[in-house]
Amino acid sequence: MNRISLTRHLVEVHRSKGLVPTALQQLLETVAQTCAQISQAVGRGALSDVLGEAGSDNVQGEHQKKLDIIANDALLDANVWGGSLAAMASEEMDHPFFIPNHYPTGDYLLLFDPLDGSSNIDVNVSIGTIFSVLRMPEHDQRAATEKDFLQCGRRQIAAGYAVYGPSTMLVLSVGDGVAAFTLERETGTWWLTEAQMSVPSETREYAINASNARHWEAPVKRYVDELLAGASGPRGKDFNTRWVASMVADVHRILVRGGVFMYPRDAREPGKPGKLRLLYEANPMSFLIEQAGGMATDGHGAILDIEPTGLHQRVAVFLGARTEVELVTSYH
């Protein structure tokens, strides 16, 4: 079978279509190999001590565990010295790291949830890594600033998340649909083994959190209710539950087979406009979805067209396919 490695793949959408530069293969690849290394500490768990808390809280104030740390270090040591960044932003650290002087810096700004799902980790169930690229704004003064992040989502030129699960896949986009890519632990490559997902318009799946259902906003109950009407509400079909708390492992499963996922803003904290991150979960997420035919709003309008205003901003999120998305999104 002559399969096509995660470097090939990225080669030819050059050559075809000019999305790829040498210093943007690097900065993708690089981060594809740290995900693989994390993948192989997530795999030995309680043999490697990585599960447990770390005894330290992150900016939101949540308590981080040691997987998050080791992910997050893992991607700025791996990072910091290639040469194709100008600074990096995690949702673990307070303020963006910015390339040393002793690096050479580049044209790039990489943004990421290093683990996702955390709340997962010590269960064994799928967690994930999310990803985002960004191209440093023109300006005079050529170091990074923290307000060079703050870029709607639209300007992304590449995102994609890997997910830790019975296999480890790494979904990617960089503006050309999407593409998804296997690891085979034994060698570390990534073989390209699903060239062009896409959302199904129809669906019978959605993804929420249900415990949080007398917080919600009255669109989001209008529209759960009906759901569960099932055949004999308003929809007129039987509707399937489906939640993992890890946002990577409810989003590839719409990638796969179809579904919405939705984590709305609700009563609990009504000064936040979401829960979810705008930069490090929601912008990667809706552009990938986007990019496979799908919809992403925060109840009111696009998710990729929202202006940041801060480094950790949060967002409500509906996501998935288009029909049902534009469904709940009407409802607000």
Contents of the next structure:
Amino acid sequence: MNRISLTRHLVEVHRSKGLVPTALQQLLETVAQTCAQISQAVGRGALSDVLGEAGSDNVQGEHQKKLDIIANDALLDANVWGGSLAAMASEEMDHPFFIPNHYPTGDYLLLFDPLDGSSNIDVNVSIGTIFSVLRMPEHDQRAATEKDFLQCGRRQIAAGYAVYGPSTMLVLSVGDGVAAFTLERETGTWWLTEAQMSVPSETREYAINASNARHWEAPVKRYVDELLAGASGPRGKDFNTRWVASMVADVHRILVRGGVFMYPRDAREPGKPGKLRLLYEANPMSFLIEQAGGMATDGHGAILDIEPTGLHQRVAVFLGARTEVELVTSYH
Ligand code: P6P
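How about the form predicted in complex with 6-O-phosphono-alpha-D-fructofuranose, since we already have the form predicted on its own?
Below, the chain from earlier opens the complete complex, with every other chain and molecule after it.
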């Protein structure tokens, strides 16, 4: 079988489109290799002492799981020496990690949620790693600052995720569509298993945490009530729902078979525009969804056009099937 590895895919995309210069290829391969290592750690579960809480909280005030920290440290250790990066930012770190002077630095900025959905770890449900690549705003060699990360999602150079499920998959875009790779554990090779993922514009499947319904704003209530009304309601068809409570798993399902994912702002914390983080959750996922022909808004405008003001700022998320995201956005 003429199988294409991640390495060959990146080389051939650069050859045909010029989108993956050597430094970016090295960065993406290093992230992919680290995700394979994280997959191995996650897969051992209770056989290693990696489950449960770490006894610390992150900047979000969330109890960190041991695997959150293991994944975060693995990504830092693997990427610190390569010379592609100026700095890294993570959900698990209050401030960016700037590449120390004794290592070479490069133009790229790497952002990640090292283990998204970690509330699912202890119950053996799919979780994942989300990553985003930006470039330093100017090309001069000045030292990076936290402000350099505050770029709108449209400026992403690349984005992707690994999903640690029954199989371990890597889904990646460098700006020319979305490709999916499956990890061959025996050799540690990522093999191209889907060259061009696409999100159908129509769907019958939606994902939202319905237990928050009483806290939703009116446009979301109206939209979901119409889905619930089914064939006899204004939509004229029945819908199905899925909620894994692991964004990577929910978004992966949408990229594979369609659907719409929503995490709206709600009245529980009116000061927060939503639960999900813009820079290392919503932006990379929105980049992938748009590259796959879908749509992603915060209820008012494209997520990728939002000018960030803070490293860990949150945002409401409506992403997936274009017709559905257009409709729920129009209700806002
Ligand atoms: P809830 C996981 O903690 C996460 O950040 C996303 O992966 C997921 O979509 C969401 O939160 C789940 O939130 O409120 O349903 O537990």
